[in-house]
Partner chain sequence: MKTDRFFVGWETAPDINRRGFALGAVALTLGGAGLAAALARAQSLPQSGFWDQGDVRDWRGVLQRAPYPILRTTDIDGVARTAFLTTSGKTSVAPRLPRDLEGPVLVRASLIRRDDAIMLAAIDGADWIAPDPGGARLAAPAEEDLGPVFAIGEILDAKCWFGAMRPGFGKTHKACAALCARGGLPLAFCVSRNGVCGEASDDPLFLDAEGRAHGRAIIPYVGDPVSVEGRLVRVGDVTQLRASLNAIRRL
Amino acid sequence: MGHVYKNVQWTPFKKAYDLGFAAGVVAFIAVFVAASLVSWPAAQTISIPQILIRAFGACAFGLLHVILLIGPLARLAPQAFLPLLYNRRHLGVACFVVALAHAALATMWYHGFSDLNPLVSLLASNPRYAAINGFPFEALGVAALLILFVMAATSHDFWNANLGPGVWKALHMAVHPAYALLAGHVLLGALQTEQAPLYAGLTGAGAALVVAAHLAAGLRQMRKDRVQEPLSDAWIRVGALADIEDKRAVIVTPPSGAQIAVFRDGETVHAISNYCRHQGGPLGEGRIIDGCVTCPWHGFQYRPEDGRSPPPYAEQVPIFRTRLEQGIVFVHPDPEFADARA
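Would you output the structure of this chain only, in the form predicted on its own?
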């Protein structure tokens, strides 16, 4: 749902986004293959399927880093990175497809000629789980691939609507254990075949970058989440109306309950839940477009006066009472309708 009240399908932006992304994946794999053919030691033999296995694996792992970095970077530098957040699920599905290609090639190349079923051979041929050198790193990759499959299969808004935003979001937070499993898959696999520390170094640098970005975004959010104590009559002082940018909001964190986004629309003040019903996006970081509060993540909209999405949509978020006294804005932390889920 966009700010013109219609379903967002294959817009020109989405087409350009996906075409550019697909071209980047193809270019990465092509450059990886070419560089491997040029740099591979003459004394060692390697086949094109083996290079492609490495290329697809490196591409999928790199994509997962990008996916994990988009969220915190969109908080730290929204102007630059919010457009990437808009279609992040496309990246997630593509990451699974590329990882599946890596897994299929590796399974058929190394286990396709066994008397056993290739999958059985993959999981049963090496039982050395107690060792580091020789650890069956393939099992870690299979576990991560299964998680990515579940996330890709439930990426459509159909599942978001039927599971509920909370359950859907919790399910897709499994990307973090999937990342840990893939890091182990790469490190333990490289330790068995690579003498140079390249793979270990790149994996460590990537993990450090992901952790640093999440910590920076988390610390910034903690500063925003400072609890604001209510006055004796339960109202919370927000601040001067003049300090709130027109069509924008300040976010209030009451001692209990969900965060509140207090919007200024000219000389009028509205307060609604800070959490979008779609994916829990921060409404208070969005703005008022065509009279509706517009989520900065995916463009879902709500009328600030009643918290309802414009027809024909039926989503609703809680609204809160506000008052203006001598240029100072106050908000009451109790929602105004019974179904106060955010």
Contents of the next structure:
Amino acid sequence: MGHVYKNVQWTPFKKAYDLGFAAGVVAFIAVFVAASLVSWPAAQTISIPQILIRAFGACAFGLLHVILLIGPLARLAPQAFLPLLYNRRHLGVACFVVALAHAALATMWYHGFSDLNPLVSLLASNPRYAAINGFPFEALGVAALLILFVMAATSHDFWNANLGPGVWKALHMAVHPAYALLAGHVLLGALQTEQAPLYAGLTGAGAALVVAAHLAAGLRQMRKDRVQEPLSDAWIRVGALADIEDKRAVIVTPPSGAQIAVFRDGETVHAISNYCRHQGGPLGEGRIIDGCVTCPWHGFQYRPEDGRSPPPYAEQVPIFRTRLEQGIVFVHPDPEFADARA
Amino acid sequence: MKTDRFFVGWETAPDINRRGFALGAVALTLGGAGLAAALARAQSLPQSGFWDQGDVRDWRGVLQRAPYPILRTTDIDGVARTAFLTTSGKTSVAPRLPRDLEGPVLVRASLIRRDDAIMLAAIDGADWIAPDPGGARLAAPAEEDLGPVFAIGEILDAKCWFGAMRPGFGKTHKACAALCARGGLPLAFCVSRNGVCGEASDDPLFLDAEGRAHGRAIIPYVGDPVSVEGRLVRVGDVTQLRASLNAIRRL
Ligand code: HEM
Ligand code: FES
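Could the form predicted in complex with the partner chain be given as well, to go with the form predicted on its own?
And the full complex, kicking off with our chain again.
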């Protein structure tokens, strides 16, 4: 059976986005190489492959920070950062490609030119995993690279549709362990040789920023996610219609935990699942455009009346019954349509 | 001005703050470039060694086989010097030495040099070395015992240390140094200065207590911070640190 997936099209915005970050990557690597070459007399410069290994490694690690920051920032300040989320996958693929260049060069340079297979040297020559000074930090890089590879390879919407948003999302959450592995790769590797405070300081500041942004976004989410208990007739009181912005929604958390987005469209209300079929984006933070609930992440659309995407698309999310009494909105927490795949 | 923006990525003209984005992109690119420059400049000092692999020449001198293949030569700068012989890779040239060759020889190789520390990387192929019947016979230098030493630092491969890879010490170079040690390349002991393997080029060659090359048992210690108790011995222009395996302690 073929799967229908929405092919997210190329648009001028997407092209500008990709061009923008490609320029950033090229600028970073070019400046790193140039500054390394001019910092010492010609006969004393760092070997060129070593400069490139470091430039690629630092660039990929920096990109990973950007990728990790976009998610929480888009929750904290959607107007400014949601557009960055749209093409985040391209950043992920770019990060993998730059990291691959780093890893390939490092393997060739440090593990090549001998009669031992470079991969054997890379993976088996130093088994001292209990040590700190002697720890084979390269192995952590290998593990992280594998994770980045799997994520880059499954980044296309084809995989998204075939694996389902739950599996896909779980797979792509592996970016967090990958980040932890790389922090170890840097801590037990380059930071043991590079004594300049800038190296340790920057690594620490980067980690602090990533953790702080995730904590702040998580805290805000927790406050939003407070469970609303149903009344004695099983309905949940959402609030006054007048308090919901037109074409927007409020998000309700029933005791089951599966959130509901209650939309206002003029003087009517509709309730649909808060989880986008694409990557689980928060539909309740979206907006009704042309009569369709539009996901804030990548713009998938659903008709509020039946939860279906307008033809030719075939996505569908559960909907919920609503009631409007004297200007007060109520929603029933039992889904009207049970998602076949969920 | 519209403030309640809603971005829909697939729209031809999505509702975004264009100026904001252009400024953000420029700021990120400049910031990234600034960071790259700062990181590049903060890299620890590389060494002064060099190796121009393309500059292959003929070197005359006297062949010596122990503790490593060596060419005693005056071709570098007129003084009698010890030039360690190696291949172009991380392998010893010893298996490629013709069995009965001795005395004056002619070697085709490129120079790896860090001040007075010298190595010659032989070209590939069998004709890298030939007898040189007319060559001068340099006398082998005498050994001079300089007494016991205790040193803190790092055991590393002399080839990278002399300039084949810059920098060629420390944690990031450990795996490479271990490969060179496995390949049978000369090892050196880099004395730690302020916790880092420093810039000096007079660091001693690292040998076992009898002045022979350490075998593969040394590999796990290469590239780690260690202390060593041994003896310093001078042989001509080369200082040797002689210590047995059990005189090495990891720090
Ligand atoms: C097969 C996988 C990998 C191997 C063998 C490897 C190897 C290395 C080596 C040998 C170094 C030290 C380089 C030097 O100082 O000369 C290094 C540093 C580094 N690596 Fe990796 N690496 C791998 C994967 C990765 C990945 C996936 C990333 C990030 C996305 C990464 C990020 C870094 C960073 C940030 C540094 C420090 C660079 C600097 O000194 O400026 N590595 N790696
Ligand atoms: S998560 Fe991608 S469009 Fe909703």
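Note that the structure is a prediction, hence the values are computed from the model and not measured. Whichever C-alpha set is largest while still superposing within 1.5 Å between the two forms counts as the rigid core. Residue numbers count along the first chain shown, from 1.
*Asks:* Any chance the CA of A27 moves 2 angstroms or more between these two forms, core superposed?
*Replies:* No: A27 shifts by under 2 Å between these two forms.
*Asks:* When you overlay the rigid core, is the Cα of L37 off by 2 Å or more between these two forms?
*Replies:* It does shift by 2 Å or more.
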